[in-house]
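So this first bit is one chain, no partners, the form predicted alone, shown in structure tokens.
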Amino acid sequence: MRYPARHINPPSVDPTEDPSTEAIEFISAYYKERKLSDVANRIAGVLDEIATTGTYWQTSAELAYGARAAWRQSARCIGRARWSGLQVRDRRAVTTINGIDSELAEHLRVADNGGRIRSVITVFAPDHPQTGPRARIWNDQLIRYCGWQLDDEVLGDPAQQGMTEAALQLGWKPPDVASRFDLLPWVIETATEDPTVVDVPRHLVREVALAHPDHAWFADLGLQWHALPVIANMRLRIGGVNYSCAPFNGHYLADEIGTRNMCDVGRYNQLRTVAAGLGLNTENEASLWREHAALLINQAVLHSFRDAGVRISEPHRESELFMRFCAHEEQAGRPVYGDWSWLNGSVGWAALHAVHHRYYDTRMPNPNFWPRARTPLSEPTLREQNAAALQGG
């Protein structure tokens, strides 16, 4: 089988590329791997397209394909087990910032399920082949708690901060008093279009009060986090067609939340606070009252995830699966792509299966997500390309 093109460095964002190389592999993939006839008349319709227009309209199964082998091959996810499990919306018809506002609002019903998270995708209008994104959303995920700045500390997530400042730059009203836990709304932009800001649908957004089962103290602490994580930054590529905005989730990894978000110092940086609460002599670092500390909170994440009924996994379950998923590829003969730095857990590391599989294919191939890095309010807004794209051409 032929793959698609590999990368080791993000392909072009070039909008006036041809596709035409990368269209060629990545149909040829899916039909064999579909085990579908005519390719050869599907080849010929994509380029004729492409020598008109510039770029080329994939099908709905070509699409829901490209997605699912995008997570399939990403890199740096541990949970792709389940890559022919992802639900794949199909909304490139929306292109207003109020239907993707209520598109946003559906991929978060839809994901929720109730608890049991539903891995989700929803992909919005292609890149245009002259201009670039049709649209594009700020937020690197659809739920986030603001950053206040006060005085000398920030309130809340810090890693927002720069986000939250945007969000009131751009006019929105925030919360009479500030909390660490206020939902950060949404920042829109189409290309024809200026940034908006878009309050988060609260009844959408499911939270989980965070306690530990053997330390009533726990509670009080007042934590909590949101079940639903969607990655709402990052450009999906299929066959040489950019999707600038195609926001998608799978469930939580305990530690994502118990060792990054709440024990990072960038993050809520709770490691001091529960060590204290533990007793702990945090003046001595043999004592290990970090791991200590960041033990406990992963606990507290996963007994209160599984006690609300929020789907969450944990490192060496997630760790098991993914060994079968490599196994799985292998036998499909497929490379089995992989960043070790990033396929194993914080918490309890060396005993994950995952680290003593160290052969992966370290190259990034297409279809594939790709780090859309955005500094709120430094750069043109896609109106302001549009319009000068279309001038200059």
Second form
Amino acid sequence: MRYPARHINPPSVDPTEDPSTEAIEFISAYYKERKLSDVANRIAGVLDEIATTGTYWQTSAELAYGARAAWRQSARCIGRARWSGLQVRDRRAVTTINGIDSELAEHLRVADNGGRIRSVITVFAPDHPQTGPRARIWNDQLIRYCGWQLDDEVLGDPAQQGMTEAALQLGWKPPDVASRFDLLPWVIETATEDPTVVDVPRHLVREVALAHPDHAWFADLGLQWHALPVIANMRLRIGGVNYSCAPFNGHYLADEIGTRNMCDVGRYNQLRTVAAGLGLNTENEASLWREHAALLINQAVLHSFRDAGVRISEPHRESELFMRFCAHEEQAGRPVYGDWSWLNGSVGWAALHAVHHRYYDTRMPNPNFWPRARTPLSEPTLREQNAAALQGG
Ligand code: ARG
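Having seen the form predicted alone, could you now give me the structure of the form predicted in complex with arginine (ARG)?
To see the whole picture, the full complex is given below, headed by that same chain.
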């Protein structure tokens, strides 16, 4: 496999970083919340381990608690009331592309659950304290549709055009005929193996064709979406330990698909098409044709997912549930972290409960999920970074 020549950057970790403070804070919070005894003993063990290795190995129970706490503290997520139900798959021993590939397939199977979507995280090996990530998934989500650059438009999801290009450059053989909904393959790399393209196990990907209960023509638009949003490009950080490869999923909120993925100009851009189907006057903004069309698409999403038996949330009940989560956090004496703008996106936004609640703690504490840069085609591979770090720079 050949790569474009690249400038070799230093590894993206700080080897001088001391995880001790964050580790003590995390272990203390865990023991306190779970009412466990002998925290001093565990902290002493952790500090010993950090002193000799620069990091420490969390127990499976600590990892599970940390992953759930990371969800609970994710300021942008409205579905956090479900944090304690997160199923944590401890796969820290899996470090090869083959192993990761089959665990990702298993993740899809467990999360899909016949359409009754379960919230799941699969945690692979922690980053090495000196050399950084041991594995990395390039895709922003495990299930995505390709974006094909045609002469003057993009067929499919324009947001995935870069990733589609990257997969092709890495030698992926695209389908014979491109369509709007071709599954993107995974690109996986490890500290010892170059980035490798892996086809997504198609039979594990549930998809829903969009139809509207009152408008038969809507189905003819040929729109669809997948059932599972599995974020794969965020770094989970728990008690001073980074997990750069820890894909996780919840289930969809209708607006994510109906208002954003289908309507954003830089995504499937369907407002004008649907407005035309409704016979609306798109010359006149005061007709609110955009709102009308967006509403129709959201109804189609909710209707189609429910009809197919696929779990999806509707914004008003979800907002109410989120307010209960806030109340519960306050009762438990914890700050309620939140980002108002992310918690309140809906076509009928002003009627959401959480719109009228503005008092959030806007800090980002750990454990948490941190954004990571997109497609690293222009960066050194993990293997190169690893070799550079081992040579001392
Ligand atoms: N908004 C993203 C998408 O449309 C998914 C983000 C995570 N969403 C979730 N419900 N867990 O694909």
